[in-house]
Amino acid sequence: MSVFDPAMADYLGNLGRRGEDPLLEEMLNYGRERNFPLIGPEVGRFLYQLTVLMGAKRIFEMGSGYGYSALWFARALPEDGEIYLTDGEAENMTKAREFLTRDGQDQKAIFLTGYAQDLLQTTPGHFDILFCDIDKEQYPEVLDLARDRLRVGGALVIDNLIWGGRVADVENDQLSTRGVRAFTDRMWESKDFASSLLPIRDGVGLCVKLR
């Protein structure tokens, strides 16, 4: 299921890839070959724009894979900006370091291996942007973590809230689908955030901390 008909989805996907540079294309192909899910250029461009618009200097990713989303963020950060990458697999962090180094962005990056929620809680300071793309059954706990670690005016960005249309299927009771639904309900109900669900690719949640 998609919020767009197939022809429109193809159009938007192709538009997102227009003018994409060789390194990002290589990273996309690397993911396709391994059936590794990625945010894609549509969401990547949004992350880049958001970073520039906010004047963000400090970003934390919960679930970085091998660095595709981090590269979009890092390119938008100023020279003194920093982005924390996290993943449970050391091999992914090694590959992320390789890709960001090739692009000259490694000096902005801190590579952390382990459970993203724990790493967030043990990393000091507040952040301008938190990006979340962890296992979907873990989504419901993210909002409370973000509330404590974002600055006022900061943004939580969370991927896959349309979840391939499964969230709209009342008979779908998978743990991952329940996790996405539960997070979306909490996001919408929280008075501490101004939230919206943007129909970009598989659905991007944007939660701006108000207090």
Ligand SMILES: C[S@@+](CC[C@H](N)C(=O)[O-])C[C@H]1O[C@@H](n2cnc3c(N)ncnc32)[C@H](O)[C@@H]1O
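Because the structure is predicted, anything quoted here is derived from the model rather than measured. Numbering follows the first chain given and starts at 1. Each form is matched to the other, and the largest set of C-alpha atoms that superpose within 1.5 Å is called the rigid core. First, how it differs from the form predicted together with the ligand.
Positional change of G19 between these two forms reaches 2 Å or more at the C-alpha, relative to the superposed core.
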Contents of the next structure:
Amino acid sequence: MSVFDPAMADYLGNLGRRGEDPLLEEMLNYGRERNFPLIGPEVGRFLYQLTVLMGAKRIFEMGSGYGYSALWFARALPEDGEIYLTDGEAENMTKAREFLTRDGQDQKAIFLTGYAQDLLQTTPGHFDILFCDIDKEQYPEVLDLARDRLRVGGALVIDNLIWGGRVADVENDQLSTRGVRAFTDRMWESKDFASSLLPIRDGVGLCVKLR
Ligand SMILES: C[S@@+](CC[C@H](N)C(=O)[O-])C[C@H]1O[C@@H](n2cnc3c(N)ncnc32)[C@H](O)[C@@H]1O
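Could the form predicted together with the ligand be given as well, to go with the form predicted alone?
Below is the whole assembly, all chains and molecules, this chain first.
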């Protein structure tokens, strides 16, 4: 389901389908063949812009899959920047290392396998950007984790807040849908963040830490 008018959904989808470059295209195809959910080029472009705009140097990703979103971030980081990739599946991290190495971005990347929430807590220091794309029922706990680990002025970016329109379906009581709704309520109500829900693809939450 798209939340957009069908003609508009087609227009935006066609923009997304225009090739970026061979490696990103290969990664998209790798995902399509496996039915693996990715942020896609629309959100990728936004992450790239945000990284440049913020002059970000330290990024932590929760739920990296095989590195598609991380590649967008890594390309936007300066040479001395760093991005932590995390995923529960070791196989995904192996593949992510392979893709980022092929693009010459592996020097900026730290590949961690395990539960992203634990890895965030055991990785020292503060981050400019925290990107979250983990299982949706876990979303409600992410705002508190981010508050502790972002610098002031840093941003939590979180994908899928539209969740295919399910968030607006009052009869949808799935754990994942409830998780996305609960996170959105929290970000909206928090005085520690300036937050908005950007309707890019499946909805991107942008929460800027104020204090
Ligand atoms: C939607 S995919 C990530 C896609 C990736 N961000 C991209 O667009 O390239 C979600 C990934 O998060 C992982 N995952 C889900 N919950 C997790 C958690 N709590 N800790 C670590 N990995 C998790 C899954 O194994 C899966 O690979």
